[in-house]
Every structure is written in C-alpha cells, then in structure tokens.
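Shown here is one chain on its own, the form predicted on its own, set out as structure tokens.
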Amino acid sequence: MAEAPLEPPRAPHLEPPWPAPQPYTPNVLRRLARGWRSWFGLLNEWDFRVALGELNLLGLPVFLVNEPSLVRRVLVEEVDAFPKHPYTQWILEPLIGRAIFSVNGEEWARQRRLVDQAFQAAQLQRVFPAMAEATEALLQRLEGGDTPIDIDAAMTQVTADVIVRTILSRPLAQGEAGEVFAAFARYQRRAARALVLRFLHLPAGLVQRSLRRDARVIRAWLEQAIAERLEAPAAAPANDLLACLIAARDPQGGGGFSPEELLDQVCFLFLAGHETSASALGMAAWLLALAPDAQERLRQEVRAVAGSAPLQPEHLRQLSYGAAVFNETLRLYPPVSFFIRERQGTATELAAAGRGSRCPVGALLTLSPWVIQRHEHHWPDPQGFRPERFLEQQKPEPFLPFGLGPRKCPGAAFAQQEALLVLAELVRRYALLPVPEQPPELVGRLTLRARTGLWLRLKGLVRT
C-alpha cells in the first residue's frame, strides 16, 4: 500500500523578540523590583496562562483577568461596578488633569458626550489633508540617507505633526516640541517607578512631585496655543478639533468646557493621539522590516489599490491587508498594555476557569491587552506575526487595544487611517531593512517604546 505523499512543510511564522515574562515568585517585593524601570517586571510566565491570576500586594487585592467573559463583564458589562482605578487618575493627573480618560460617572459621561460630539464636527474626511501634509514633511524628512534611522523617533515626530495640524490648524515648527518630547519621555520613566511607590504606599503628593514638574512643561505648551485661540477666536479656523471641542455643547445641560476643561482633553488628545500612535507605527515599521514577505505583499496591496497616485481616504479602506498587519502589531505590541479598574459598589463572585474567587470592594482590577492577545489559551501561534488571522472569517479575540465598551477609545478611527496612510507612503517608496546589530529594548511604561530606539534602513524603491 502507497504511502500518502506527506504534506510540504509551512514555513514558519515569524516570532519577532519580545520581553518574556519572568520566571513566577511569591515574593511581592521582588516582582516590585523588577516592575521598577518597565511595568512588564511585575508579570511573571504564569500570568500568559491561568484564566483569573489572584494576589496581595501589601494588602491591597489584586486580579488579572484573562477570561474574556470576565474582560466583557468588567469593561462592557458592569461598567459602574468596576469604574477607573484611582491609580489611574492619580498617575495621569499632573498631565491631563481630569480629562476623559480617567475619570468616572456623571463627569465621565457629560465629557463624553462633548468629546463625541467635537470628534463628528472634525470628521475623518476632513482632517485627511493635515494627516496627508504630514505625512509628505516626514517623506521629506527621510530622504537621501542611507544610514540606520530610530523609526521610533521618525514616528513620534510626524504624529506630533499630525495631531497639532489636526488640532491646531498648523505644522509642528522644527524643533519646536523637541522639549516637550524629552520631558514626556522622563514622565514616562518616573511613572512607572511612581505606580511602585505608591503601591508601597508612600504619600501621593510626594511621589506626583517629580511628575508635575515634566507635566508643567507640556501644559505650558499647550496652554499657550488655546490662549491663542481664545485670545482670537474670529481669525481662528472654524473646523479644526480645537474648534469643535470649544463649540461643543452638551445637549443634556447646555454648557460646554471650561477653559481648564479645555487644556486637560488637548493635553490627553495630545497624549493619545500623538503617543499611542508614535509606538504603534513605530512597532508596524520595525514588524514589517522583519518579515518581507508581508513588506512586500503591503506593497502590492497599495499598488494594486492606488498606483502611483496621492493616496485617498477611499484608497484606505480598501488597504485590507494593511489593516491586517497594523491589528497584529497592536496585538503584539499594544501602545497601552495596562487597563485598572477598581471593584465598587459591593462584593462579587469573579468566576473563571471552574473556580471562583471573592472580589472584595476596593480590589484592583488588572485588564491587561498585553497579557491577553498574547495568552497561549486565546490565540493560536500567540507570539507569531500572522496578519492573515485578521483576514479570516471568524475575527479573533478577546482584542482590546483600544478598550472594550463604553469607554472604548473615540479616536480608533482616526489612529488607523493615520496608520495606513504613514505605512502605505512608506512601503511604496522604501524597502525596510532591519539592522539587527542595534536590537531594541522594549519597556512598559504609560506606552509602549523602546528604550533605546527601533532602527531601520530604508533602501529607496524606483518609482514607477
């Protein structure tokens, strides 16, 4: 009897580095130790497999939810129930004070509503052309180099630019946000050895003062434009985010921001769109320089959609396999790796697994996008780059990059038509080549990035 011809062998996925968990320990102190300098030290290899993960931290409760009934009762579900941590408000207040993304109830609500509405008046069409000309200023940046480049760093650049055009009707000026962009990088640093000390319970006001000083400087900034605008509000544009967000109203009481409102959303829109934004791209680029064979299927796609000409909003909703790669780099590496959520209201019963554990009010709540898209029990190949799982026809998850719920972020939208645009110009113009003698450090902080930079090589394509 003829043997059955055995069945070519795949070629293997791409399993780009990552910082692996640590090996598990009881001890409390040690696991703070190693979340010093990146929040990914407090996890150790247990967490990428248990359903519901259950300690004590100096007396405080805490869980990280892995199950994904449990992420949709906390995040989709329950929502009142488990509300924002106060760490989080805590950690982010000396920079965006009480904007939306971390306050809860009524104020959470009413802010929503305004920030919603604002978002409709600035539509994705209509701030398409700041996201082009940006785009265009950081090609010209490139240009002419055959040097290993911090993508990282071209990233964070052009989001800034994107973000300011989009909000302020304006370029980022050369050099202009080169100060704003080192004191945010040392917030970044000393929150997370903040979130430690507080968790060490050392006085808030103590630990934030270090914080405020970085945060002054970004503030400073931002506040000087809105000045600028409300010194003027009739030689202002009439359509820029700035403006929406100044002429929303809410329509279940009637006002609007305060001036002090104002600042606190630009200073998170600022943050989430430019930040979140930078180390998603940042990651796709050095992804792509990677694996070829998905550069150069990219390639094809953008090509095949639009040839040679500028590319339009219609030309990227038809990117479907460039979607593809940017919804596996935000699940490998989610800018955001980190949701807490605090237990009110009164005691519950989180069920995972075939077992039950209480949740006490007052317990932290740790829903973590980097845990959970990486989780062995969840995805198929979990440490593999494999856009094509987004192509299929049963869409995976738990995938919350983003959020889940009610409080999903509002600018998905925006961020992936950025994303598009940035990678499409910049495989149709460059080959990227990885330079791996210069292999990143990747730490969490309040983003994700790489502590020492993601170099490439761009090696310039024959434009046809």
Second form
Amino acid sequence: MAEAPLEPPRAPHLEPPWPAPQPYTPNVLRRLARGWRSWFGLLNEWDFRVALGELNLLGLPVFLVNEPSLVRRVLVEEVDAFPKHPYTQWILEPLIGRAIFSVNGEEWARQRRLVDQAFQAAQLQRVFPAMAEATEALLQRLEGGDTPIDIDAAMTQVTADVIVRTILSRPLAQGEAGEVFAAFARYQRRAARALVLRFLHLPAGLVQRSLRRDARVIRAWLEQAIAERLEAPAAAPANDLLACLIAARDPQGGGGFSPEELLDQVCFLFLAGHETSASALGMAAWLLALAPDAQERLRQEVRAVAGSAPLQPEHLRQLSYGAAVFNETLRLYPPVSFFIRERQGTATELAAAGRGSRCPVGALLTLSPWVIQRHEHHWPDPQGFRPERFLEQQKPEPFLPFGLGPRKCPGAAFAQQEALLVLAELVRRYALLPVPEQPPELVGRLTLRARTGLWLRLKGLVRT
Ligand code: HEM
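Alternative state: the form predicted together with protoporphyrin IX containing FE (HEM), after the form predicted on its own:
First the chain shown before, then all remaining chains and molecules of the complex.
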C-alpha cells in the first residue's frame, strides 16, 4: 500500500523551477528518447512516489532504489555485492583512466587508502589560503558593471582556480582553461548520449571516439601542468595535494601511485574538485537571488560572525544558516544526481514497501539523490526551498549528495568550506538579483548543469 505523502508545512515557500518529471509511459523507447539530452527526461512522476522502481530496459533489469533501508543496504551494508556498475568505468575511462571513482574491489581499496592519506596530509586548514586567494580573484573579476552575468561560468572559473592552487600551488591564469572547460562540456553531452546508445544496443564507437578526443585535450593540459610543477619543485611548497599524492604510501604494502596512476588521479580530482562544486555554487547563488529573505538572513549572519574582517575557517564554522542554505541547495539540485551499481555474486531479493522483487546478477541499480531528495514520502514540501529544515533538531533523512558508506566523497568538507567562503563573500559585497527573462535550462549529465548558463545580476552594496 502506498504511504500518504507527508503534510506540507503551513507557510508557503519558494518552489524554484526544476525539470519536473514527465507523465508515466510504459514505452521504454520513448523514455530513452526523452533522456537523450538530459537523463532527467528518463524519469516520470511515478518515480518520485515509489519505494522501488522496476524496468526492463531492452533485456537489462533496472531498479530505481528510493527506499532508505534499501539505499543503505546497497551503498553501506553490502558494498561488495553492489559494486560500481561497469558503465561507470566505460563512460569515464577516456578521461580518468582507472582512477579511484570508477574501479572496484582491492584496486579501489588501495587507491582510497592512498587518497585518504594525501587528503589528511594536505589538511583543510592549509588549503584555506588557496581558497581565499581564488575567492578574492573572483571578486575582482566581478567588479563593475551591473549587466546580467552567467554565475555558472564564474563559479566554474573560481572552483577550477581553487583546485589548481590546491593541487599545483599556482593560480589558474585568466583564460588558461577555456578550451578545457569547453572540452569537458562536450564530454558531458556526449557521455550521456553514449550511454543511451549502449542501452539501445546500438554502436557507440563514433561517440566514444569523440569522447577520447575531448579527454585528450583535458589530460594533455593536466599532464603538462604536472610536469611544469615537478620541474620546479623548489619553488613550490611541499604540502600541495600533488606532493601529498606523490608521498602517500599504502600502509598495507601496496606502494605508492605510479606516474600513470598519478595522472589518472589528478585528472579525476581536478574534475571532481571543480565541476561538482561549480554546479552547487552556481545553483546556490541563483537560489539566493530568487529568495531575497534567505539572502538577507545569510548576509546578517556573515556580518554578525565576522563584521568586515577577512573570513577565516573559524568564521565559516559558525555560519549555521549558510551551511543550511548550502545543504538545501544540495538537496534540491544535487550535482551528482545519480549513481549506478551492479548486482554481483548471487541473485537477491530487494524488499521495499512490503513487497519483494527478484534482483538477478547483472541487474543495474540506480540510486538518485535527485529523486530521493525530492521524494514526496521522505520530505515535507519536497519542492520547496526551505533551508531552515536543516536547522531543525532532527536531521533530515535521507540526504546523500556526497553518497554514503565507504565510497562517500572524501572531498565533502573541502567543498563545504569553499562554498561557504565564496557565498559569504558574495552576499557581503553584492545584492544578488534574479534575471527572470533568462530562466535556466537544467540538464542531468555526469553532473547537473545549466545548459545555457545561470543568469543573475549583482548590485554592489555599500561596505559597512
Ligand atoms: C559539492 C561538491 C561535491 C559533491 C556534491 C560530490 C559528490 C560526490 C559523490 C556523490 C561521490 C560518490 C559517488 C558514488 O558513490 O557513486 C563522490 C566521490 C568522490 N569525490 Fe566528491 N563531490 C564534491 C566535491 C569533491 C571535491 C572538492 C573533491 C576533491 C577535492 C572530491 C573528491 C571525490 C573523490 C576522490 C571521490 C571518490 C571516492 C571513492 O570512490 O572512494 N569531491 N563525490
């Protein structure tokens, strides 16, 4: 029996626009056609109400796992029986080789031990100056003019600058990575199409060749940047993330990263470290422009905590409303909108909402923060922008923008610190105003992005 939706709260809240799901159709080909440009097109209204969705995709059993206990079973309790789906590796290999994100088993475990060690050695406190310098450079770029700006592009630039400074101890030069961003945007578009072709059992060779072409642009740039950084070791402080990745040694005897592995990891960390944060920061700024009350509350909080002094990590830790705004953004617009896993070993039963479904070996399981975090049985007022829900005593569940379990994102604290710093500085200096005549077109690809940009207007505030 279906549960009743949760009671909506009494006060009306902003319901920011989103690519709402399509009406249900049993026609799988029509759904795939809708998913050609954005994977959100594959979803229908029913997916946001069921505990477990089931579909036979031209012979491939596919499950949409929404029930919190099943989500935990797949991501936390039985990780070995539900490893990352081989399509993850297939779609990302041209770009990141066999880096941590897409591999499984002992190959993953060893890499995770090394990456965790490198992250620990690089320490958040120590990367803070890099974040502060990149944020200052962003503010300088934004100065002057009150014409609409594409905040998504601005956030892509600042987050790439942060991660380049963190990995390589040097800033990203203005215009330096334009070709790289363009290549990645093409990669994202083509990767989504390659997956649809794969589901349809159609040849994806042509698309794959273009994926390799785009990936080569990105990898060549990073390979060159690493070489330059290593040629001048004396000039660079020894504690950047590259140095920590090179120095990391597996305590279980697995050695360190080979030069090829190092390039794969840096490619992944560069992408993971800026693409997701850019998506989240762009959406957060856009939401604040739509919600002037939330924006003013955040501004007041920043002033109360730091006055006009330069922001420090201890100030950011006190921004509880700021953290709530960031979390609510990640709930409504999770940058990584879905994860895919494969059933391995033996067939099993997936039990949800009082019934069981047989899950054969090789079945594909989709876990989607996009669906789960807007699910009408998990969240009151699921489409409403209501940061306060993250301040209430009982922490909202299920909330998984950074994943769950052993494969949870190790960059979550890094991303949170960076986001709070950028948002706090932005609202301190500017009023963020909406540009209703240029609404965003949100697309779900490898990450959630705005296809034609996220436009808003900045009005300088008198400094107090
Ligand atoms: C708002 C920003 C970010 C979001 C929403 C995000 C989200 C995620 C998610 C959902 C996963 C796990 C996916 C799965 O289970 O299939 C993941 C993995 C990962 N993320 Fe992030 N991430 C963000 C920022 C970062 C940053 C800044 C870094 C590094 C500096 C980073 C490094 C990684 C790594 C290394 C993994 C792989 C973990 C593993 O497979 O063991 N992420 N991220």
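Note that the structure is a prediction, hence the values are computed from the model and not measured. Residue numbers count along the first chain shown, from 1. C-alpha atoms forming the largest set that superposes within 1.5 Å between two forms make up the rigid core.
message: On a rigid core superposition, would A220 pass a 2 Å threshold for CA movement between these two forms?
response: Stays below the 2 Å threshold, so no.
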